[in-house]
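Next up is one chain by itself, shown in structure tokens, the form predicted on its own.
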Amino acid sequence: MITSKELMHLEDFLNMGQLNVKTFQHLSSEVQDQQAKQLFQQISQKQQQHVQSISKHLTGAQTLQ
């Protein structure tokens, strides 16, 4: 069982992850170098996967409480 404090930490982590996704998406749209653009897109996609995974766990945790 997740405590309310642990849930708050997970929500903070989720919010930071969403900010990271937006930041790397922005960076990939701004750079001219194709390798850098591709790298930022890959990082953004990985961050998005982490956000979705955490969100899925949060939804499950909130359902259990």
Given for the second form:
Amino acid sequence: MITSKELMHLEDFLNMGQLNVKTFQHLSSEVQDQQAKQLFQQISQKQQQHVQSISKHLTGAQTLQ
Amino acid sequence: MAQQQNQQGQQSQQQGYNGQGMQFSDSDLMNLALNETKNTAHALNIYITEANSNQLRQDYMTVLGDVYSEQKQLFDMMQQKGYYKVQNADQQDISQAQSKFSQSN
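We have the form predicted on its own; now please give the form predicted in complex with the partner chain.
Now the complete complex, all chains and molecules, led by this one.
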């Protein structure tokens, strides 16, 4: 079970997370500095994992109800 | 390094407030990235303090920990490259603050 506020936040987080993954990928393709390129790429991948770990709470809540 | 940054800043201002012909410098792109991590951390703080489920709260906290370290990595890299300048506090202001708080002891 999740509260309506938690649901709202989950949606906000997942939207933001998905956009962040794309944003960091884009920044990585734009930036000339190699060190920054690599760091942006790493962050993008990490945020993909974050989206996955938090989205489990949505699927989890669905099966419980 | 500082001069170089100033030149870049002036250049992007000259290139126009209408947004045409504007180029993002590496410094701009890193600043965008840094802001992104700060905004994410800010949002996560709200989600954590308003979470009902312990597990959800814990998972957000894990994510926030990662976001903090990403923010620090970005900040350190920018500072190393001279894109982020911090200014030391004024010595006189420090002694003033110090005397203010030593009175209450």
